[in-house]
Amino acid sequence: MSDGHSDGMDLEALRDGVRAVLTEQASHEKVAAFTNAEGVRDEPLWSQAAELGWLALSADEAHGGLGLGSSELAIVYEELGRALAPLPVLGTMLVVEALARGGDAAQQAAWTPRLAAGELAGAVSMLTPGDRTTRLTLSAGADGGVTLDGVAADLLDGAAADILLLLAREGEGLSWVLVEPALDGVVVEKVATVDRTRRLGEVRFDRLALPAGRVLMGDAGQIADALLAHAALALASDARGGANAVFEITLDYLKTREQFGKPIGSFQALKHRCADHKIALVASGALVAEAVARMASGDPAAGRYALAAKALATEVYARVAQDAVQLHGGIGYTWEHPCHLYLKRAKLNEQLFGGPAAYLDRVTDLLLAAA
C-alpha cells in the first residue's frame, strides 16, 4: 500500500475524507447500536458510501465505476475496519472482481452498474488456500438455464446480500453462478457470529430453476485464486485498520489511568508490552503495504504477499485486541467499551476465508513452486 499518489487519485485525501465520513457515521456509540439490533447493515451509512463512491472504486468506467485499484480499495477497507463499519463492502466488491474476470458483457452490463451505485450488496462462496469444495451441484436445466442443488454456507455477508455469487460443482468441473435471493424458494438465514458487526449467511437450494445466463464463462480456478487474493488483502487491511485503532486507544487509556499516583503506562512493564505491539503492528503493516502494492503494479507474486499479509495481519490483530482487553483492566469486555468489538472483529478476520495454518501452508507451496 503506498502512502503516495495513485495513478487516478490521491490517497491520502481518500484516506481523510473516508475517515471523516466513518468517524461521524460510524462511531462507537453508532456501530455498538448496530450490534445490538436486528439490521444486517447499515442501511444509512451504506447509502452514504454509495453516493461517494466508495462502491464504485474498482468497476469500470464503462459500468458506472471509477476504474481505480488495490491501492484505493486498501485504504476504504483498512478505514472500515479501523471505524467497524457495518457494512457489506467485501462481498459487493468481491462480484464486482469476479464479473470483471469472467462475465460476458451482459452479465457486467446486467450487474456491474448495480453493484457500483449500491443498488445491490453482494456475497459470495467462502474459499479457502487450495481447497475447492463446494457443496452445490449444477445442472442443464430447461430452455437453457441451469438447476441448483445443495447448500452455500458461510457466506460473508450474505444475510445482506442481493445477489449472490456462488461456486458449484458442474460435471468434473467448477462454475461461478450468480442467484438473487428475492428469488421464490431462496431464503438466506443469517448465521450467528461472535463479530456482531459483520453477518453470515446460509442458504439451501432444492432444485432451483436460473435462467440463461447466470453463469460465469471465465476460468472458475482462475477466478476463485483472484477472489481469494482479494479478500486476503481486504481482510490484511481491516485487520491494520482495527489493530492500530485499539492499540491507540489502549494508548490514551494508559496515559490517563492512574495507580499508585502514576499513570499506569509509565510503568516499565507495561511500556515493554506497548513496545513489543508496536513493532508487531509496524511489520505486519509493512507486509500489507508491500502486497497492495504489488497487486497495484500487476506483480505476478502479488497472490503470494497478499496471502501472507493476511495470516500475519489477522494474527498480530488478535493478539494487539486480546492485549488491549487485558490492559484495560476489565473495563474492555463490557458492553458500553469499544474493546471488545474489536478483539471479536480481529478473532473473525483470522478465520475467514481460512484460518492462519491453511495460509502459511499456501505461501508455503507456493514459495516452493517459485523456487
Given for the second form:
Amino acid sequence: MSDGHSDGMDLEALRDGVRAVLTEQASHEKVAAFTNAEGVRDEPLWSQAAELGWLALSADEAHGGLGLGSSELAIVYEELGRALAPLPVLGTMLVVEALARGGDAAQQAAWTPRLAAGELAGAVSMLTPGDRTTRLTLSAGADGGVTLDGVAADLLDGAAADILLLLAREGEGLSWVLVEPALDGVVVEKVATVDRTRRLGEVRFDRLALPAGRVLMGDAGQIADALLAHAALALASDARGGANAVFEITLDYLKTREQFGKPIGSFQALKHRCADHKIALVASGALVAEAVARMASGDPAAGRYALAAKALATEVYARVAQDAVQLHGGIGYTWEHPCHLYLKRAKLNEQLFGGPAAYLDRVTDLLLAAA
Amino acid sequence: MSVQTATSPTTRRFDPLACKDDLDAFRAEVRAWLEAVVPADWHARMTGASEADYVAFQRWWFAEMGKVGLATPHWPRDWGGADIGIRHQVIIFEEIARAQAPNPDMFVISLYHLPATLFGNGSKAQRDRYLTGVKERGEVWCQGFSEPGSGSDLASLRTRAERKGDVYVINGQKVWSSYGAFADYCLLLARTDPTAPKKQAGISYFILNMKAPGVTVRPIRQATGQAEFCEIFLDNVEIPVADLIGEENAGWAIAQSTLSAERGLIIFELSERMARTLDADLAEAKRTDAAWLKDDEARRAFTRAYNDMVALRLMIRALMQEIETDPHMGSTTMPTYIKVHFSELLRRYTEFRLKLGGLAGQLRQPIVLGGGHQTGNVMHDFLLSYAWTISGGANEILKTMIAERALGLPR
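For comparison with the form predicted on its own, produce the structure of the form predicted together with the partner chain.
The next block holds the full complex; its first chain is the one shown before.
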C-alpha cells in the first residue's frame, strides 16, 4: 500500500460506513448465496462499492481518486474480511498502486480513473517473498509494441478482472506488463478455490501482440516489493477482520448453547481456548495496526512490519477459525453455518502471496540485514 | 564483591529531571548517567555472587538511582516523586534496557505495589511514613498475599487478624513472598471476619513490620537453586490499628489495585529488556555465523518469537497510552493480556535458547543475580520463566478471568 498524501479521513466514520453497507449487502445469507452460485464477483455489491468510493480511496486525486493511503485501505480490507465479501478489491487496488509507482502519465491517465471508478477490476501476478520467478516472457514486437508468451497462473481475482498486470521476464530483467483479457486470443480460465468467496485465474499467451505503452517503466523489482507489502497488509487486515468476526460468532454460541444443563461457555477447557484466542487477536491486531501506521507514514521498515503482520495475523486467523468450527460442534461443520466460510478464507489467506514460512524466512533475512 | 561505582572522582553531576521538559535532552542525560554509573563489568562481578553481595549490590544500585531522582520518578510529587509522565517512563526503561543496567528487583514491591496500594486507600500518615522510608532509606517491602493451600484461590486465605484494643493480633502463615528475607515491611492480607457470607468480604489489608515479635521468615529454595521466595510465619504478631490500610474488611478490593500494578508497568521494563535480548541474540548469531541461522525451523521459531515480542511492546504502548489518560487505573483487561502473552513468550523463547544451547546448556554454571531473563545461563533462564507463568495469578486463573470478565462467558 502506498503512503497517502492527504491528512486522511475520519477512520472510524469510514469503518462504520463500510460495515453498515456490508452488514446489509454482504450478509452471511447473501455471501452463502453467492458462493453457491459460483460467480466470479458480486456485481451489485461491486457497483455499490464503486459508487461509495471504496475503489477510489488510494488513487491520486488527479485521476479521480481520493488520494488516501494505507490507513483507509486497511479499514476497507478489514471490513471486507469481516463480511467475507466476494469482491476483487485487492487485485484492483494493486494495479492502482503499480500504476502510481511505475506508470507513466499516459498509462495512469488511461487506466487509473477507470479502476478508481470501478469500471475495471484488476488482478496482478501472484508474488511471494523471495521468489521472482515468472513463466511469462516478453519480447519486442511490431510498431514499438511487445509480444507475450507463456503462462500466468494463480492470479488472485484474475477471473473477475478486466485488466491484468503481469510480471514477465524480458531478457535478463523483469517487467510489469498490462494486458486486457478482452483482447482477441486471451482467455482467463477460472480456477476454483475451496474458498468460494474468491477465485484464481490462469491465462496462457501464445505470441500475443500488445501495442506500445503496455510496459510499466518503473523499476520492476521495487514495484514488486511494494505490491507484496500491499498484499501482505491487505491479507493481514482481511485476517484481522475475519478472525474477530468468527470469534464473536463463536463467543455468542458458547454463551447460548447448553449441554449437560448449562451453557457450554461455562466449561473451563473452552474458556481457556477463548482467552488464548483473545490474547492472540489483541497481539496480532496490534502488529497489523503498527504495520499499517508505518506504511502510512512512509517508515523505511514498513515492508518488514507488513510481512511480519501477514505471517502472524493469517496464522492467528487460521487458528481461531479452525477452533471456531470445533467449538460450534456439529452445527459448525454444516454447509449452512458460516464457520466453514471463515475457515476456508483463513486457510487461503495463509497461502496467498506466499505461505507463513516464506514470510517468516523473509522477515528473518530482513532482521539479519538490519542486525 | 566490593560495592563501588565505575565513576571517576571528576565525574560531573547528573540531573535528568532538570531537563524533563525536553524529551531528547532527558534521554541524553539518562543515557550519559547510565554510561557513567553502571559498572561495565557488573555482570561478571555478580556471576556466582553470594546472597550478601547481591543484596549489597541491589542497595547500591537503588541508592544510585535515587541520587538522580530515577528511583521513584513515577511517584506523584506530593509523595516524593517527580510526577513525570509516561513518556519519560518509557525513555527511562528503554535506556536502562539499552545499558543493560541492573534490575532493582529487590525493590519491585517498594516501588510499584506499595504506592499503588496506598493511592486512594492509604492514610496521609501512612504515605508520609512509608513512601519516605522507601525513597530516603531504601526500605524493602515484600508481599504477604499467598498462603499454603490458598494458591491462586487467594480469597480462601486463612491467616487471622483479631482486633484487641489498639492492635490487631495476627496468626497464620504466608508463602511465596519474594525477597521476604530482606524485607523491612510486608503488604499483608489477613482475615478479619471469618463469618462474612462471601469470603472476599472478610479480608483486611495491613502493613506488617517484618521486625515485629512473632514474625519468622524461612527461605524456600526454588527450582533454580536460589531462594528468592520465603515463607513467613506469624505467631501472635501485633499490628497497630494505624497500620490498617483502608477500612476493615475492605482489603480485597485494595489488593486488586496492588495486583494490577504488577501486571502493567513492571512488564514494560521486562519487555524492553526482552527486546534487547532478542536483538542481541540475533546480532551475536550474525557475528558468529551461528549454525542455527541455517536451520529453517530455528530461524522461524526465532522470528515467530520476535514478532510476538514486537506485538508485546505494542500492547504495552497501548496500555501506556491508557495510563497516560488515567494514571492509576489504565485498562482493566490489557494488563492481563500482557502478562499472559509476555510469560508464555518468555517460556517459549527461553526454551528456544535452551535448545540451541545443546548439552552445554545443561551444565551447571554460576548465574548472574539481578540479571532478569538475560543472565546468559539458558537453563536458569528457562526455569525462571515459570516465575512468570505461575506467579501474579497463574495464567490459568487469568485466562478464566479473561473469559468471564472480558469475553462475558458464563461462570
